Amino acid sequence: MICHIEVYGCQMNAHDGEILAGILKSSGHTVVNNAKIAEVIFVVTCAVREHAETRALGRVTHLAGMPEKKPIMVLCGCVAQEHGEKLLKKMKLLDYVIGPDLYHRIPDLLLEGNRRLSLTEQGVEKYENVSPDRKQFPRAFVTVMRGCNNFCTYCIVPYVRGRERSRPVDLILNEIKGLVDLDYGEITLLGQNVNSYLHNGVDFPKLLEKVSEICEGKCWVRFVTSHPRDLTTELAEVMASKENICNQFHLPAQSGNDRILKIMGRGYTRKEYIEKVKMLKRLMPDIVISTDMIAGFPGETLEEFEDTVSLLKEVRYDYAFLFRYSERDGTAALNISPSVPMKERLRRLSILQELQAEITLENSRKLVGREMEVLVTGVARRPGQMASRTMGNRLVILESLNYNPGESVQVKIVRADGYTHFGEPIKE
């Protein structure tokens, strides 16, 4: 059958889309980019925030109405896991609702032809026998663990992704060796909380060191996402000691106030968080640090919100992913009062966004005049340009098409607007 896949949400979802495509292709199906010609349309969803869920469900309605003949509609991912059979009753356009652990069942379902089914059982699926259909050369995702044991009070991930389960070391390393042989220039290790990886005595710092050795002299290594509580000095030292491990760290703070952090169930204080940031900067002075922050968490006072504002000012993140608090059914935060009015949540979010935009721009402009290596990732949005990335994952635009994806180029940064940088090649 002709299949089309659309993905919403995090990098784990993006990789799940590649896994789904690999499963379909290995079963004889065709995967296309054009939804209009598809007989089956898959929408891989994210349930972390209300906006992402609403957007994905709206897209299902739109896609189902596009072709003259209604395609088979399959909702996958975290929203499918969260709501299950309720979605079939709510959305008559849907044929299947499939949770993240059951993609291997899809070829049989399409063959059997029984519609209006919901499959959301959670197991220990790691998709070890699946060859992902990768679409982002020269960058590749490799899942090292799935699930989460933290149960932060605002987060639905443990409920829709299950408990932590780490992949065997040898399987991870063999997958990475194959990618190195295919000349991938960057490999990102994925997990809901990579720092808690543990398999047969091998923890994440040891795994990262092994991956770095395989990739040495051939490709960069980065990883997401990390929990601040689990960030160790050992991990930071491994990063600092290996030239091919990217000097980038995503360290979600969520709040700058100790009372709110405790209610969130984050397991660290503001002081402990800042000490870990200082450790990263001491060991890697050029490190690029990003974060997640929530504005308007239940019960957050104006004074407590100001602590989050001050944390942005103190750490001066290169990037920040900022959100207003989003209610998620089944999470403990729903029972915390008083609720911050939506208008006030949005006002606080706007304050964080404006401040971070200033900090990001200032940090970005400090790069002007510097020389650095970039990895060419593909054609940019504007004609005549190529896109590339630094080790810190900053976007650098090259004003030429005379490069190939996967090529490393030494450039001088000549202009920066905060999120985008422009580089000129350094002639040898």
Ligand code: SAH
Second form
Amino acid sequence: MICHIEVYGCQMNAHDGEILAGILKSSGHTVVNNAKIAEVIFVVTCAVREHAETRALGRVTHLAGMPEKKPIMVLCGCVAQEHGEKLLKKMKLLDYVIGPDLYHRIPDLLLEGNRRLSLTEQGVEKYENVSPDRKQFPRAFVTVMRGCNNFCTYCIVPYVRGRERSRPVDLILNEIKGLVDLDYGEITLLGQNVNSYLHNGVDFPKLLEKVSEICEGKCWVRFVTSHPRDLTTELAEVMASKENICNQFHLPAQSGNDRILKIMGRGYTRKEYIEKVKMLKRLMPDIVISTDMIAGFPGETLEEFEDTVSLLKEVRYDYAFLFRYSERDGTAALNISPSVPMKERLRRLSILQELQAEITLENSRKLVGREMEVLVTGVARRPGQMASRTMGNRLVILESLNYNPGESVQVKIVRADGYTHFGEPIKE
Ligand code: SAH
Ligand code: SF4
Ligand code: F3S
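Now show me the form predicted in complex with the ligand; what you just gave was the form predicted alone.
Below is the entire complex, every chain and molecule, led by the chain shown above.
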């Protein structure tokens, strides 16, 4: 059948979309990027905030009406896991609701043709025997672990993704060897909490070292996401000692206030967090650091919010993903009072956004005039331009189409606009 897959949410989901495409292709289906001609439409959804959920469901309704013949509609991902059967009953246009651990069942379901089914048993699925159909050459995602055991009190992820499980080292290394042979230029090791990786005595720093060796001279290596509590000096030392491990760290703080961090269940204090940032900067002076922050967590006072503002100022992140708190069913934070009114959450969010935009721009401008290597990733949004990335994962626009994805180019940064930079080649 002709299948169209649309993905929302985090990089785990983006890669799950590639896993799903791999499963469909290996059982003889065709995967296209065109909803109009599709016989089956898959929407891989995110449930992390209410907005993400509503958006994905709105998209399902829109997509169902697109092809002339009514397509088979399959809702996948975290919203599927969260609402399962309930959603199937509510949305008559859905044919299947399939949780993130059950994608390998889809080919059989399509063959059997018994529509209106919901499958959401949670297991320990690691998709070990699937070859993902990767869509982002020269950048490849490789899952190292799935799930999360942290249960931060605001977060739905541990409920929809299940418990932590790590993929076997050999499997990961073999997958990466294959990608290096295919000339991929960048490998991103993926997991909700990569620092919890553990398989037969191999922990994350050891795994990273092995991956870096396989990729040496050929391929950059990065990873997401790390929990600040689990970031060790050992990991930072591995990063600093290997040239092809990107000096980039996504280290979500969530808040700058100790009481809020405590009721979020994060397991570190502001001071401990800042110490880790300092350690990273000491070992890798040019490191690019980003964060996630939540504004308006239940009970957050103005003074406590100011601590988040001051953390942004103190760390001076290169980039930050900023959110207003969103209530999620089943999470512990629902029982924490008083809730911060939505208007106030939005006000606090916009304060963080304005401040961070200034910091991001200031950091970006510091790069103007510097020379660095970039990896060409593909065409840019504007015609006549190509996009590339620095080792710090900064976007650099090249004003020419004379490059191939996967090519390494030495550029000089000539201009910066927010997180986007413009580069000129310094040698052909
Ligand atoms: N495992 C990753 C990503 C989790 S989800 C990590 O721990 O960093 C990505 C981000 O969404 C989180 O870091 C958090 O900032 C945000 N988030 C999660 N639940 C939220 C909620 N209920 N309201 C607002 N933001 C939320
Ligand atoms: Fe959610 Fe916390 Fe797990 Fe990240 S570490 S996925 S924020 S519970
Ligand atoms: Fe969203 Fe699921 Fe990722 S809830 S953030 S798509 S793990």
